[in-house]
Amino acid sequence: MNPTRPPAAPVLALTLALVTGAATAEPRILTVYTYDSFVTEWGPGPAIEQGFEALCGCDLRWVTAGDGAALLSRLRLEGARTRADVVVGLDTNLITEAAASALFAPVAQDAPYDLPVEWDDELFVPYDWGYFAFVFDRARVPEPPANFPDLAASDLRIVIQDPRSSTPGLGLVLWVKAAHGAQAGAIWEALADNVVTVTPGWSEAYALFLAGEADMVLSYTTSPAYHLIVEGDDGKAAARFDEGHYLQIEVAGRIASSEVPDLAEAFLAYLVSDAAQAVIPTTNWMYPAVTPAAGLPEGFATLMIPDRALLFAPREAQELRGPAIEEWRAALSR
């Protein structure tokens, strides 16, 4: 956390009189692209969408685009006439190339971050937080895997995302980069065997999951919160790998082309307000890029947490992405 930051409540009172002042008979529609579980009944987008139309006074639309590596070829495919106002749901091993398609445009927010890294990056600003891990269930594997050597020598099945159109399947490829380096293609090689199959994104392989498809799933470590908080269930647990664990920060950005960026701007300030970050731990399970007043719920003090971070800088996730997708693709098409 960086204590000399101000708090983003000041900003997001400032803005937000600018939008309302400024409000029509009509209302004015604020179009955000995100990924598909941000914005299902059960995720974050249907209470940050009514908190924010309550004070903005315009219509709010979501649209999704699969998971979030599919959200940038999505806006690089539709450029400078993209309908986006906002995106939701890059993360930082994406902002590099996200920055140079020139689509995005600086950002005014500041706010009280509590991340594991400091924040600096005029273009993005972060939301939420979580490391990526894989989940599993007690009952049918009492003992997990330390390790990826140790899961690439285990008969237990496991169902990934594919990392050209989901976050957490990019992630995956980087952790595994982060982990052991110039021996990722090795690593890649013996867990071939291991992969059930590879989904477009995270709400396919989930589901595959809990239908029994597989014994574990790559997800995060704040996912067990999930089935403790709503299911009363304490038996899906995340395996804690003595290699570290990859971090996942989550951003979003403003489109340069949008024709209402008072109102792109006052959704930022919102994402990043206690209201909105309040709802991320038990909407969207991840931790909150901003702790809220009220701290985070009961359940997430019994989460795993790594004995050691990961993460490549954005620029050298950028230059290692191509080489690490392609580790992975190799060995699992053999």
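In this text, all values refer to a predicted model and were calculated from it rather than measured experimentally. Residue numbers count along the first chain shown, from 1. Compared with the form predicted together with the partner chain:
Treating the motion between these two forms as two rigid pieces, residue 264 does not share its piece with residue 326.
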Contents of the next structure:
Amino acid sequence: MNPTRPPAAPVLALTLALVTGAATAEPRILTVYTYDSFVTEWGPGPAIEQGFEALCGCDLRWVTAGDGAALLSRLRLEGARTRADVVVGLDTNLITEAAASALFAPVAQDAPYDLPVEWDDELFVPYDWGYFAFVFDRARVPEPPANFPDLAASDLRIVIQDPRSSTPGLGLVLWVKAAHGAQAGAIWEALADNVVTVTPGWSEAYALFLAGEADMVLSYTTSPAYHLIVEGDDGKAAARFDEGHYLQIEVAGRIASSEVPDLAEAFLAYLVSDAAQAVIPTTNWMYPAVTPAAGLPEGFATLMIPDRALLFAPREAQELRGPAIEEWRAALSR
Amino acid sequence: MIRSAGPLAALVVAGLVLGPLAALALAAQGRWALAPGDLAAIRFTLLQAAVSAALSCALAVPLARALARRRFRGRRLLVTLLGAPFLLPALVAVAGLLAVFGRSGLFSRLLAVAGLPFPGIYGQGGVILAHVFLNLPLVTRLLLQGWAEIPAERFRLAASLGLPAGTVNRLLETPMLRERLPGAFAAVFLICLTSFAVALTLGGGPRATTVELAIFQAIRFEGDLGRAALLGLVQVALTLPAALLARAVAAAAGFGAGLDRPLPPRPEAARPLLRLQDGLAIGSGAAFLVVPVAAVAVAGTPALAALPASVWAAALRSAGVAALAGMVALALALAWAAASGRGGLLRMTGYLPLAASPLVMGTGLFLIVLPLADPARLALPAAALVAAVLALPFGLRAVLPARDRAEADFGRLADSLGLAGGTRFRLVILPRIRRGLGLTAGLAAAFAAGDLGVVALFSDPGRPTLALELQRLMGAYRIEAAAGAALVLLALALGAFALFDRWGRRADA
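Can I have the other form now, the form predicted together with the partner chain, not the form predicted on its own?
Entire complex below, previous chain first.
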């Protein structure tokens, strides 16, 4: 049943169904909220929709918001009124708040995850992950910096995202915090003259980098795989930082008030199954949470793998976020 | 009946601006406080808005004057092209500016050839440069309209008396500028108050934080609707004094009646020095405004042939939204012009949308629509409605003065002929406000074509608009295809504007 119809409609539909006995004729609907790039023709959405609909005999409907933060913001605006059955695309920095909304129900899924950290969360299922990294063009930057102090001492120009409007931007602020703790503010002050500009989101920053406005851009270690696999360009690389690299783990969860909890649970199972996980690398350009049976696509083997993974536990990330952003703002406002 | 259309339209507009604020405030559940950086953001926002508006006005005067008194081949086309930046979606405008003023842009390469260092576009200077780029066209356009409305007889008289350019300036042009500039300044000032993506991308960092970004952060990351509503209120509160001030400073030009004929030749401006001055103004204005737009076209052309079909489908959808927005704006502007008009409150309401934070408006509307209907189904009409309302203040700046002048110049004649109601409106007012109506509808259409706020929030993922599709291409690393889509978006926004605008200008033919 579609809960968006005005109240009279379900009654009417039910009556009609009773009269005609057509209750089973219409497939059930599963509404999945996700971020916009997930469902474009280049994203994993179309393949996952097709695969899951073939299994469930249901109708999967996408509803999108700009990014993970926009997704959570939309859920909060909708509150108990949300039509979502499943939400795909929050990350570890957002899940404490998502949990606090009390909208999510525990999930039964437990897959053999290949994450750089232990996964133990009863509300959310990880479906892909990646390391944040500064991406550069080998021809323009022959000797990339080996850590944040190195980068700050160089005259390399970087473009980053605003932690107040973008999830990668927030990831970078937490990365510096995780790597340098109490010294994070000093690192940002030293980095200030390297920062060309701060963009509202990832795509603006990446476009500036490709247009030659900066030597390096904050992105993911997996970004060079796109250029290699789609464009046949092996000139892009991610700089290895010896402090370690901060992780982004993207997760999905199901809404407690869903009228199709069985479908929601089945979708989450499908999301971490081989069929869906095999689609992730070359559509979302992230590492799949469960390595597909056929392995990672060729080209992923060439990617830089950090020596150490950094990640704050969700609650810690939530507590550190405000002060870390304020530290960033103060240092770059000088 | 015609007179009640005005108040009704005013109610709709006020509802669309203030309703969302109220919706946000109600949903805020009692938390009302600003964050530490907010005062700095308000200060920066005010400062950059004031400087951007002052510069836009200062540069627009020589440009508009030159365009008003020169006749040359391709002038109409140039005037249309000069208007382009104001119509550009932020994403496209930033791309165009960077192609010229960026690190590897045309301008910096020219400087490098000359052996000069490039100062860099990022920082407060970049924000102001971008805002002047976006808004100089608006002021130029408003002033051009002012020139066009000085009765042709005055210029003819000046010519037959052999008055020198300085005197013509003092007697005819200065009074017009005194009437128009305060309003134009206020308009640009208020537009820059709600700047977000442009200010952030070119601002170089958190020094350039605007109020709109603070609202974005409050809604997206903090879920702090109270703070968002408070900041939205600050924006509305800033508008009121700015609008009142503009009204107080503006002096009516008082030219008296004319016979409503097109501008005559201007013999006093034939001196070589003035010709040179005008040539320079037009040349540099065209270079500054047209080259970045041309750069978008050049960058996008190679990708056009291979654009995914989804881009063309999205373009078609956006064209529909633009057409709808144009019609709605036309209806709103007509309602305003038809209302008895002198009422201050009604007029102020027309300028109210200038103060509206697009984010607050989008989010508030979303909250209002949510219990009533599926937002995704309303994504396109909502985008059209919001664009129409946002375009209204700019259009009214052209419509209302023209309406007042028509009433002042021909009102008594109409009275003596016993013209009233609809007939009077059709015969006396309508032909003289048609230009302004075309402008209003054109702006609404262009704004709707470029809208990302409402469409992204209401989100119908299966039916993206062109602006959304452009953003998707960028998000999927498809930078080349995105450049092609940006060109299509540019053509769509300009084309939609030009269609309505041409309809309005048929009146002068």
